[in-house]
Every structure is written in C-alpha cells, then in structure tokens.
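Just the one chain here, laid out as structure tokens, in the form predicted alone.
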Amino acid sequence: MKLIEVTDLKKYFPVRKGIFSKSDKYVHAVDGINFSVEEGKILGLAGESGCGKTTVSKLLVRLLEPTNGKILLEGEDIAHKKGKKLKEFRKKMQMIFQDPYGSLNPRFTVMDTVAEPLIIQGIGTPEEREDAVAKALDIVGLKSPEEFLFRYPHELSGGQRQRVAIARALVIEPKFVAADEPVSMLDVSIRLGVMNLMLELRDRLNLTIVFVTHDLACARYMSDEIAIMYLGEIVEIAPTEELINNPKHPYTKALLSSVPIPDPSEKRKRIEVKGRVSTPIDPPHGCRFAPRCPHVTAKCKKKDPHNVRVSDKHLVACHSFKS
C-alpha cells in the first residue's frame, strides 16, 4: 500500500528586490517532482548541496506550503491543510533534523523536548507523557532513561542528541518519518548506530521513511529505493541495487563515478562533469542536466525530458535514453 504519494509537486521561493517591490523572479527550489513510498520502506533522496532534498522533506511534512501538486498520506490531500486539519495530521508525521545542535532548545530537558508533541497534541496526563518518554528513549538506545530525563542537550554527545531528536520524532508514534541528512553531522565512528536504529526501528514500528542524503553509500545502506534529484527535479528513481547497478541518467552515472572503492586494486572510471549547477531561478525549458551532460544534443537544450520506464520500477527522465 502507498502510504505517501507525491503528484507535481512544486515550491517556489520569490526572489527579493527590495523591501516595498514585488520580486517578478523565483527560485525554483522543487519543481513538478512525482514519487510514491509504499508503506513501511524507506525512500533514499539523494544529490548534491542544493537540488531541493531538504525542501522536499519540508513540504513532506507540511513545514512549507507548496507553491502546486499534491501529497497524499493515506489517500488524504494534505498539501494545502490548514489550522485544526494540519495539526491532525502532524500526529502521523514527524521530522528529523540534520542538526543534532541546533534542532534541541538548549533550555529544554530531554523530557521537556521529548514530550511537547505530546503536550502539544494533548496526549496523556503528566505521569502518562513522562512513561511515554522514558519509553522512546529506551527505544532509541538511551537505556536507563531516567539518567537522561532531566538533562540539557549541552550534556549530551553528539549521537545522544540525534537520539534524543529521534525520540520526540517517535513519541506519538507517527506513520511517516521525514530524516533530512540525520547523521552528516555526527561522527564517522556513531553513523553507522544511528543508522542501524532507523533501520531496526522501522522493522519494529512499520515506519515510512524519506531519507535524504548526498552520500550515496548511505542512501544505498538505508534504501529500498533510492531518487537522485538535480535542481529542483528527479531524473532518476529505481529499487537501490538497480539504481547502482545499472544506471541511466548520466548525472547518475557521475555521481555514482565519484564514490570510492574499497579495494585498491579496483579502478572505477571516474565521469568528469564540466561547469557548475546552473541557477534555479527561472531556468530555461529543456533538460536541467544539458549544460553539464557530456551526452548534450540540440532537443535536450529545448525540450523538458519526460519520464522513461527502464523497468517496473525504474523511471529515468532523460530524451538519449529509449524504453
């Protein structure tokens, strides 16, 4: 069953002039993106620093309000929700932060953070809330929760803090789960137990995950199906290991060029990318990827590429490739 369902989705950001002029130009930050995640799997979003992942993630959870499209979160239209409506929903959809440090009010507890989606959506007497929290955070891997419970994030370590931030993620015990980027910021050496958790807590708890990365080793370890984006559009989506096996779009391909190989004795050819990412304001019709592509031709600079099916699954939005 398809638990979030995204249809032309688009966001766009006024380019500002001045304090009292109307900007006629837009950052086109999301634009016409379509993906659906089926219930219990977890849908990789990857690409470089700027191409829309985190604002995706962002309207996913109805933290900005898109400028077209819809998102569907079990059958229901909650792109354009409002007031007593939106705030139904957020109890079946949470966020986690890339930043352990700054997403933790410095003055709030642990069990002040864990338990105001609770307090907010009028879940539980105090007794009932506090039970609640200590057992989030065992679920997370905080065992003794009670050593925790009053302490501020300052206290913590860096991977205590994205557990913690995991935890409140939890604690209404949401159906989707938007993790923007949730372990660049920690440690190589704690990634791996952040990740693993996610992972077993989507097991445990039958969560819908986007998790949004521009590492593509994550994306891979992480995904059932993995998107990449460029500018504001999705080029390629496909189950993980088709994706990384057999790739179509040439950006695609580069990216996945760039990732190391473990064995030294193994060469990779790497794919040179020539220029730098054009600008999302207005961009011109034609493919995103054209100044860039080595494979450029005349069509793609004029004409918006549509989806191909590669397989069942696998859809690649590029005018050199043929079904």
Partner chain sequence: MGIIEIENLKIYYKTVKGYVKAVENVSFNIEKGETMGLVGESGCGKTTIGMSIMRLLPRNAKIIGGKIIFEGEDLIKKREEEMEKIRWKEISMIFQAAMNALNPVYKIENQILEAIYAHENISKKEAVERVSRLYSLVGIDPRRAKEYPHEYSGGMKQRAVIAMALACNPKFIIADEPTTALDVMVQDQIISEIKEIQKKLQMTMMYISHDISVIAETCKRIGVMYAGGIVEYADAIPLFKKPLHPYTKALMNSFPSIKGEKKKLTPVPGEPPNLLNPPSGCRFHPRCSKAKSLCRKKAPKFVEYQHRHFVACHYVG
Contents of the next structure:
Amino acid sequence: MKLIEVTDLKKYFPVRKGIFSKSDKYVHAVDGINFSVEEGKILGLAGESGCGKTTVSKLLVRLLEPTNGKILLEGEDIAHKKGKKLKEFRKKMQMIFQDPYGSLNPRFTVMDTVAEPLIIQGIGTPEEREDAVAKALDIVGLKSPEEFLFRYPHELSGGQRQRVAIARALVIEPKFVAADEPVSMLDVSIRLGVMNLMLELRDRLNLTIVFVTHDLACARYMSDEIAIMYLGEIVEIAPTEELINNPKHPYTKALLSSVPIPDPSEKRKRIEVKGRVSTPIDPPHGCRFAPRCPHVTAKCKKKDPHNVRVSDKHLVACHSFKS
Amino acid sequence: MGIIEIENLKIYYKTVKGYVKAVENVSFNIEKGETMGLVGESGCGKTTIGMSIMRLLPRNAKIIGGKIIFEGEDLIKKREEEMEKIRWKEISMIFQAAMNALNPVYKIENQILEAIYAHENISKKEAVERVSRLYSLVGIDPRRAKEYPHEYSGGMKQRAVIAMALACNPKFIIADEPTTALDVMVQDQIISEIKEIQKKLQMTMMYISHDISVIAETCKRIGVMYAGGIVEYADAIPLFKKPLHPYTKALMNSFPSIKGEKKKLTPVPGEPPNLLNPPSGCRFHPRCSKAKSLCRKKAPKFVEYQHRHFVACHYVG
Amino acid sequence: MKIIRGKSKTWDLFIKSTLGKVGLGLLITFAIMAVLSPIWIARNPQIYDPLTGKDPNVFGSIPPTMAHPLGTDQLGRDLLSQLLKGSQIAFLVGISVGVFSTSIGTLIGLISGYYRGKIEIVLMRLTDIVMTLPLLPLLIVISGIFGRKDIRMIVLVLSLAGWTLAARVIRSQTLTLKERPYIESARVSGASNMRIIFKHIAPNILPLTFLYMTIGVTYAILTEAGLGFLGLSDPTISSWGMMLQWCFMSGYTFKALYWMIPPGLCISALALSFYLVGYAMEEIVNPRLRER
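Form predicted alone already given; the form predicted in complex with its partner chain follows:
Full complex below, order starting with the chain above.
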C-alpha cells in the first residue's frame, strides 16, 4: 500500500527585497516533484546542498505549505489542510532533525521533550504518558530510562540526544517519519548506531521513512529506493541497488563518481562536471542540469525533460535517455 | 630520516574540571614527499597534534613532554620569534573551516599578499605574479583574485585558502579537514587538486580527517587515532587489507560504502571516553571485544609489528 | 552518573557566584533598611517622621549626634529616617517600574519577533517613537498638566517609556529562537502558537528578561533620583533624590557631607546590587552556561 504519495509538489519562496516592496521573483526550491513510498519502506532523498531536499521533508510533515501539488497520506490530501484537521493528521507523521543540539529545547528535561507530542495531542493521563515515555526511551536503546528522564539536553552526549529526538518522534506511534540528515552531525561510531536503530525500528514498527541525506553511502545503507534531486527537481529515482549500479542520469553518474571509497587499492573513475550549482530563482525552461551536463544538446536547453521509464521502478528525467 | 619526527608527544589541556589528557605518548615520523593521514573521531586529539606542530595551541594547552623534530631541530624548544620564521615559510596549515576565516572586507588577493609580505622581502610585482601562479595551481581563474570573499563559492574559498597556505613555498603542509563542509562533488574536485599539487611540488603533507574514505584516497601512510593516542600507523594498502588494531577494524566497519555488496555493519559499542578521566591501561579496552584483564592494567606499547607497520595492542593478530 | 534535577541546583550555583553574593548581600542590607524604617520612626513620630518630624532641640542642620546618627537637615528632620524611608521608596519605584516595563517590553518583543509581518512593523515603529521621546521635558509637561507631582504618575511614565530596549533585544532573540529546530519539532507535533511562544520561546528568553528587569530597576532608581534632585519628583515623599535636592536647595551641598554622601552612596550601591544580581541570574537561568 502506498502510505505517502506526492504529485506535482511545488514550493516557491518570494525573494525579499525590502520591508515594504514585494518581490516578483521566486526561488523555485521544489519544482514539481512526484514520488510515492510504500508502507514500511524507506526512501532516500539525496542531493547536494541547495537542491531542495530539506524543503521537501518540511513539506511532507507540513511545516511548510506547498505552493502547488498534492501530498496524500493514507489516501487523504494533507497539502492544504489547516487548523484542527491538520492537527489530527499530525499524530501520523513526525520529523527527526539534523542537529541533535538544536532539536531539543535546552530548558526541557528528557521527560518534557518526549512527552510533549502526547500533551499537545491530549493523549493519556500523566501516568500513562510517563509509561509511554519510558517505553519510547527503551525502544531507542536508552536503557534504564529513569536515569535519563530528568536530565537536560546539555547533560547528554550527541548520540544520546539524537536517540531522545527519535524517541520523541515515536512516542505518538506515527506511521510516517521524515528524517532530515539525522546522522550527518554525529561521530562515525555513533552514526552507525543511530542508522541501525532506525532500520530496526522500521522493521519493528512498520514505519515509513523519507531519509534526507547528502551522503550517498548512507542513503544506500538506509534506503529501499533512492531519489536524486538537483535544483528542486528529482532527476532520477530507482530501487537502491539499481540506482547505485546502473545510474542513467548524467548528474547521478557524476555524483556517484565523486563519492570517495574507503579502500586505497581501488581506483575510481571520476566524472568531472563543469561549473557549480546555480540558484533556482525563476529558472529558464529546459533541463536544470543542462549548463553543466557533459552530454548537453540543443533540445536540453529548450524543453523540460519528462520522466522516462528505464524499468518498472526506475525513472529518469533526461532527454538523452530513450527507453 | 623523516622531515618531521614526533616522539612521545604529550599534551594536556587545563580546564576548570582538571586536566584533559588530549594527546598521550604519540610517536610517528613523516618521510620527505610523503602524505600522511591522521584519522579519528572528533575529540581524539588529531587537531591538537596539528596545532602543536605549528605551535599554535590555545593558552590552556600544555606540552607536557616529548619532541617535535623538524629537519633535525626540536620545535618545542624554539622561541616564539624563531617559530614566526618557520611558520608559514617552512610549515603551513590549512585550518579547519578556514574558508570562513577569510576577511570579508578585503580582496582575496590582498589577504594572500599580506601573508607573503609578512615572511618574504619581495617586490609587489613579484608577489602579485606569485598570487596568479598560485591561483592557476589551485584551479581558479587568476583574474578573480581581485574579488571579495562573498563573490566566491564555498569550493573557491577553500581553494583560495589552499593557495594562501602554499604562498611561501612551505616544505610541510598540515591540512586539517580541508573539505569537511563541502558538497561531495566539490570535495572530490578539491581532493584531486590537492593530490595533484602534492605530486607536482613534491610536498610533504599531513592530512587530518574524520572520514576514513577521504584519507584512503589521499594518503600513502595512515595513522589511526583513538582517545589521544595513535593506535596504528602503517602504509595505506596493508592497513586497509589487514588492520591489526581492533579499533581500526571497527572504524573501517563503521563506514557504509557505495561499492561492493551491501551488508549490515555493526558499530563499536559505547561512546568515546571523556579524556578528563580516561580509562586505565589501553584506552580502548572498555569498548574492545577482545579486551582481557591485562588491557585494563597496562597501556600497550607502540611497536613495529611488521616492517613499517606500528600498532599499540597487547594482543595483535 | 546521578540523576540531576536541574532546578534544585539553582541556589547552590547562585551562592557559588562571587558577584551574585556581593549583589545579594547589598540587596539584603537595603531590604533590612527598608524594614527598619517604620521601627525607627515609631520610636517618636513627632521627632523622627522623615517629613513632618522636628527635633525641638535642634536648629538648622547638625552633624551626627547620638539622637540623630546621621544628623538632621536644615528643618531639624532626622536624616537617618529619611534615608531609611528612601530605601523603601527606591525599592517600590525600582521594582514596580522594572516589572512593568520589562513585562511590556517582553510581550511586545515576543509578539513582534514571532509573528513578523505587519504586526512587527507596527510594534517596532511604536518602539522607535517611544524610544526617541525626550523623557525629561515629557515629565515636566505631564506634571504641568496634572498640576502636581505624584510618585505613582512618575512610576507610570517611567514604565511606559522604559520598555523599548528590552522589546528590541527580546525581539531579535525571538527571531533567532523561533528558527531553532525544537520549535519546528513542536510544530510538527501540532503545538499552537501560544504554546510555542509561552512554553518554548519565553523560558529561553527568561535570562534576558531578568537582565533587562535589573537594568529597568536601576534605570528607575537613578531616574527618580535625578528627577528628585531637579525638583520634579513627588515632594510628599522623602526619596534619596529629594534628600539630595533639599541639601542642594538649602545651600548645604559642600558644607554638610554627612547629608550629601549617604543618599548618593545608597543610590549607586542599590543600582549596582541589582546589576550584580542580574548578572549572576543570567548565568544560572541559562542551563548552557552551567557547568556540566
């Protein structure tokens, strides 16, 4: 079953000129993306900084309201829901943030932080909530929760904080979790522990996760499917191993070829790409990657590429690919 | 003989809560023209070692013992005025997040010129020519030297900082996480440029990073650090083929890769120790699956187990 | 590691801070003075009332004696009882202005920082206007309009004029706080604006509020003293500023240091004590500045 399905999702931000003057220019942070995630699966959303991947994750949990498009959660469109109706849906979705130092209120104890979603949603009595918090802490591997309940964030290590953040996300038993670079600020040995925890929780609780990352190796480790974003668009989406071993889009190929490999005896072939990522302020027609693409043709600069089906679940948005 | 030889280096930081034993009995040497990588998690002391070679440690740091021998002379014994002549001219450093350290109100060219004038007595014309040569070397259009930092992208700023480090033709360069804040593609370009420059100029380098893949790609010789000590020091290929120290093995198993088969990785249990009060004996013993009672009691010696392969573990192999 | 219940540590931390201890010590001294005031007067209101009392044996201002430990003013009124009463008034004026003005400033800062847009523009322009109001001419005009000088009116005017700095600083702090991930995290869970403002942002603003409250208190004490000295304060109370003014007006300024020095010293010391306490409080209310 498709738990979350996104169609033609767009988010434009106005470019601010001054206090009084309204701008007519827009940053096309997310510009018409489509994807869906099956229940219990993990979609990796990968790309370089500024590609819009974080905006997508914020749209999915409705921290932002999309400019256009649909977000179906269990078949119901939440793209423009407001107030009480939206609050009802918030029980089903949660978010895990990048910065474990910023995502916990420094004045809240672990208990306050983890119990907050329950309090906001008015679930349970104080005693029931305390039990739920203890259970959530236990699930995320903070054994003997009573030791942690009344600590403040500054008394925890980075790994412990991220576990508390995950416990908070899970305490209301959501169906869907958007994780925005949840391990990129953690140290190596702790990073793996948190990733393994998320995989284990997915299996145990049948969670559906959108895992946003800039690290393709982490995306591969975590995801069932990977979508590659470039300047607000998804250029390629495929099952993980298919995308890693058989990339079709020139950008995906270049991106994969630039990932360093932890083995000095292996030499990788680098694909050099010219120029740098521009800003998506009112971008012209045509493929966004055209100015940097090694295989660019005249058509690429005029016409937006459509998704071409490589195989059943492998889509690529590139003119040079013919199925 | 190495260009730089470090013997039993010991550095503590004084804090309100006591001494942080940041670097404990570290010994290694780097041959001329070699790239040496220092890899370890944050707080393991790798940056402290880099800063101690430059003699730029913060005030509360104290070198308790050991020697840092650069071309036959002990840098620890040098006076500050003598160090000023060595710094930048003989040994220079690309600092962590250095690209944010460019002064936003000066043209980049002037910032590099300033570094040159501080150490060399050359004409303006010569210096400007050198800047444009450096710019070509690091892969930026020399015409852009007259721009301000905000006109550069992150990757270009990092390149400019590398150019600055190379400005006085140093014999030895320390690069502390030079690509950490950059996107993969930019990181890749810069790494390949650093490698090329190193080859071209036959420079000796020490490359500090937490990312074992970056170290694997750039360095011929690798030192693995854990909690203030080097636990293993060897040539890159044998180290990756047959790591001897349990921590090295664990570290290599902590990085997912995009190559090879996808497999489940097991993290090292626990967290790195607090160096205010480090574990007795071998500092890795509380997290080591092979630890025995000896590990708790006695710190292992750092010995050459095989040719050019040093390791600090009681139970090697 | 032990379970540490954060709040119980506050007092220990305060006591550890040297500045906090000095400030608190001074503050307690003035509080004792304020409490002693009615007791001292009650011994014989005819002689010791700070305004209407008069020692029949005294003519003109005299230096300290056994009966009058600080001497008397030119009307034979006891200076110690004026000083003690003055500390009561300083507390009253200082704390009420501090609390009022900081509450206004915090609220305006929070709302304009959180909601942005038109609300922010209106509130911040209002702040600019109030900030540039000339306080002294304003007070002269207002006392002219009302025809008499009333301490309650002074408190009101000082409160209505003194919130602007706090509002500005708290607004900018709110702007950075509301971008913190934990605010987004609360929003993802469905937290209302009110919950976010009062549960998440306000407690993190608290150290600043404390700081500006102490600044507000000192500002009020100093301004009231200044107004008193200029003769613009309430003549029916004996504040420290009024004591200085009486001394000046009766021509004793440099002849009677026993009259001049105590109120001047008290004004400075009380202002200082609030600053010190505020400084120490900031360290404590902010858990990140605490030692681990």
